Amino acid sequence: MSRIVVFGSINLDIIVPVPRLPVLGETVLGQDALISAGGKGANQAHAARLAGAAVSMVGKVGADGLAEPALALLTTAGVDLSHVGVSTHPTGCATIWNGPDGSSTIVVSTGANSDLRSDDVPDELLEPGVILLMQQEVSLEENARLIARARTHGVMTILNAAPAIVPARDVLECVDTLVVNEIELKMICKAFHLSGNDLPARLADALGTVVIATYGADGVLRTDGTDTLHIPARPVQVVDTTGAGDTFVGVYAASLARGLAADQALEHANAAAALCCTRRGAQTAQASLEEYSAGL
């Protein structure tokens, strides 16, 4: 089995249902708070050990009551914490707002998250056969610079685009799979001037990488620019869409590293990532490999 890296943000998140977003200037009441551990990074890490995977963490937290509860799910599920170290900043928080119909609009306060260097990850992780995985919440140029080294350290590289910055082309370009949500993928298309019905396989065919593309409620499609395989998105209930896409993330990577084929890792990433939707919280809602695997 391969080794997941993940190089990214550790936040504790604070999650508050409300009955509409509030206008400028406006207090709304919500529903009861909670407080869970989160951060793109974390999330994904944490998906991962939950669907099999070994996985550690490299990332920063502040030295204050923060990084305990942050940390907290990802001991308990035995990811690999020896990398991460501890910033002057304050451990990242996000403030999350759910809407009636599980959507969400989320501020986040990097903090700690901004001292997170590429030379934190040391080379004895960057072994052929790892994969590693990597997000934008953290620095893009840091981001730039640890793709490179995986490079040419013989490591499969897994970007998510996510929060939606367009990072440069020539670092798309060395990443073997880009993860893009629609609103990630229109972005990243239009910064580098690509039109047409078929988006993901354009940007396939120019980046000369795999691209997977979620479409929430319509599914998921991955291509390489020539191949095109779609998944229909599984119907549930959904009152949470926090931690969705970071579970899809890190399941497929977890599937990957437990030698699925990249067909079979799509489905268990959409069962994941579907379940996760019936819950609140991002790591909290995520389910176990024997939990999201029983419908397959």
Ligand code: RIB
Given for the second form:
Amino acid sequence: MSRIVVFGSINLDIIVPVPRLPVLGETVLGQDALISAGGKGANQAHAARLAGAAVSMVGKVGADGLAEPALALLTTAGVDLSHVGVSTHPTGCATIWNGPDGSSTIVVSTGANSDLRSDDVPDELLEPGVILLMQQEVSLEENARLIARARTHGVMTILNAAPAIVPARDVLECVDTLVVNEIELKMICKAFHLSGNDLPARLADALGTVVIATYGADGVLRTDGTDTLHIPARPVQVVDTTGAGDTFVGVYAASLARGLAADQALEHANAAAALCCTRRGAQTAQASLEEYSAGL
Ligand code: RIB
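Can you give me the structure for the form predicted in complex with the named molecule, which would complement the form predicted alone we have just seen?
Let us now look at the entire complex, which starts with that chain.
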């Protein structure tokens, strides 16, 4: 089985259910906070591990009291943390408002994550067959450097363009798979002057990259510009969507690493992301392979 290497953010999340979002300058009273491990990179690593893959996390934390709880669930799950370094910045921290409809509104203090460098990934982790996952809570320039290195090593790359920042076009042309939600998709297409009804296929065609677009309740779509597969969302009682996109990416990669075909990997990722929405938190809400695959 191939190894998953995750290059990305590690945060501690403070998630507060709120009756509605405050307006500027207003204080709103929320319910009990959930303080738990998060960060898009760490969430993807945790999901991939629970889905049965061998996972190495490459990231940075601060020399502070947030680092240990931020890494706690990765440690328990058996993710390789030997490439997690310590920064002079504080551990990344996210404050998250969880609305009554399950939506999550997030502010991230990137802290130590901003110190992560492509060079923190040793060459020995970039073996052919490895699947490399990246997101955008770290330096985009370092992502670009790592994508270029990964190419020369024959490593498959999956970039999740979250949070919504438009990466350089030549960088996107070098990734094997780009995963976006609807907002990220529209933002990238606008930047590249692409329009029309079939944005994922147009983007895939323009970049020469496989594009996976997640549409929440409207399901998920994978296209290489020619062949497109759409899978409807699984109906669930949504409690908290925090980390559902990360769960999708981690499980998709782990499923490929386990040898599943892309369409099966998409089904597994879709099921795991749906289950994640039924529970509170990011890593705390992720299901094991046995649990999410029961209904497939
Ligand atoms: O995608 C969800 C994640 O975004 C949270 O865990 C939070 O840490 C932010 O990085």
